[in-house]
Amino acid sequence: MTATVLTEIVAQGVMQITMNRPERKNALDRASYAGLIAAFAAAEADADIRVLLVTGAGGCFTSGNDIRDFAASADDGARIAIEFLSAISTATKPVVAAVEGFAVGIGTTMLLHCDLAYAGASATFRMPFVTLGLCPEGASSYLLPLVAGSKRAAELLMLGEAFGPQAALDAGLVNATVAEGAALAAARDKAKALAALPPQSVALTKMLLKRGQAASVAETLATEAKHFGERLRSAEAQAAFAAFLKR
């Protein structure tokens, strides 16, 4: 079976992990929310590792969780991308993030923890909680109203309607656009850039920049993760999602 995450280092002190389902829009299910987890650990231990370079295999960031892998795990599913959003929230080294095609869900919001972001001029994003009868994760209903204002964040929490890499770009979602297909080339440059820097200096800054934000995006992750699993049990939900696998 081949991984549903690949980790390689493609520059020194540059680990790049490669979200790989692409047959499905690089969908996280369980198994890919598990090697997530796992990688982020692996760089955490390694001392020779600096940065982290997030991205999806085939063109594609991720099309978010995988409807029927939810639908089937139920609370184990809602756990375990929940996990990763702690593990990505609370990362020392910095994340940096190469989006192409479909960032839907937590590919979405996982930007809101990377610490640069950069994405091809046909990437598209979409928060379809409210869709799906959901409510927001990732600490998104906290730091997208900090980035993007409170009317635009409820614009695109509550419609939760698609948009392109410029309105990603003015939402604070992304650093920059890059033309189609060059993300990845954009994101491993800085990332090679920050490897470069002196480690514990970059380390601190990170720390630094986060630390007013760091109670106030744990208590909101916990808080959300509540609603999250209420909501995947409601009556709304589980019509959404037969809806969807129907399709």
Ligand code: COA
The other form holds:
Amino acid sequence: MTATVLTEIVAQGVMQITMNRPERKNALDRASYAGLIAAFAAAEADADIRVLLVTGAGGCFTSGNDIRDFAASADDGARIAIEFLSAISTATKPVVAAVEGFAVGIGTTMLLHCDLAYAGASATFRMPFVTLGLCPEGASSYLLPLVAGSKRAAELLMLGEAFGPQAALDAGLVNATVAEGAALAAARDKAKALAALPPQSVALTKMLLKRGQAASVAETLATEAKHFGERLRSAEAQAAFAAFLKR
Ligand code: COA
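Give me the form predicted in complex with coenzyme A now, not the form predicted alone.
Following is the full complex, with the preceding chain placed first.
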């Protein structure tokens, strides 16, 4: 496991996965994605792990994909990010998220694949794909209209403005908002409750909840990935990355 992703058994049957690059607001670079993918694979392979709890270090969930990697990824695009999205979207065990601080880009879209999510009062969400000259990822172009409605999805994905925990709740991205700093405890409580339930019944229920969308999610991930890879190389995106890195 890489140091930018930490795993720890925090309660019986609960593996906490912490995105841990606080000096970069937990921006996900290739090593971080590799760590997340390895953590999800380890959890799938270990019958003692019943629930995954995803969070970020330093009072921040994640600022999304590392923009330096975006700027440099002319060849393989966001391949490893897509591998992670594939892992989280097909996880057979429940995934619970605790969001404090920023949840940007994939930090927001990964919540669409979590079974439960809790946000602290000062959490800030944003999907600035268009702002960056990119396009939606994480199957958000399919799942967000389903959970948030088409108008709200267009607003969040096209304008790419930041929004708070209440708007995230209204959009169906989180289950509840809690006091600032209380998201991890809230998420951990629910993770522990899930871990205490009959695991085969939990897994079956998750499968039944997801099966109607599974093929469309996989197809949308692939379609978005193709466009996203092209957009990464576009002049619009490269100019946006350069502007961020020059700040
Ligand atoms: N990729 C690379 N570096 C990032 C990053 C990212 N996604 N997000 C933050 N960082 C870096 C900053 O460049 C800064 O580095 P520095 O200390 O060398 O200047 C450091 O992390 C701290 O970030 P900073 O911007 O100073 O924190 P902030 O609290 O003022 O703002 C954010 C936090 C998340 C709002 C802001 O950093 C941001 O907008 N990041 C980019 C988010 C993004 O567009 N992600 C991609 C989505 S598809």
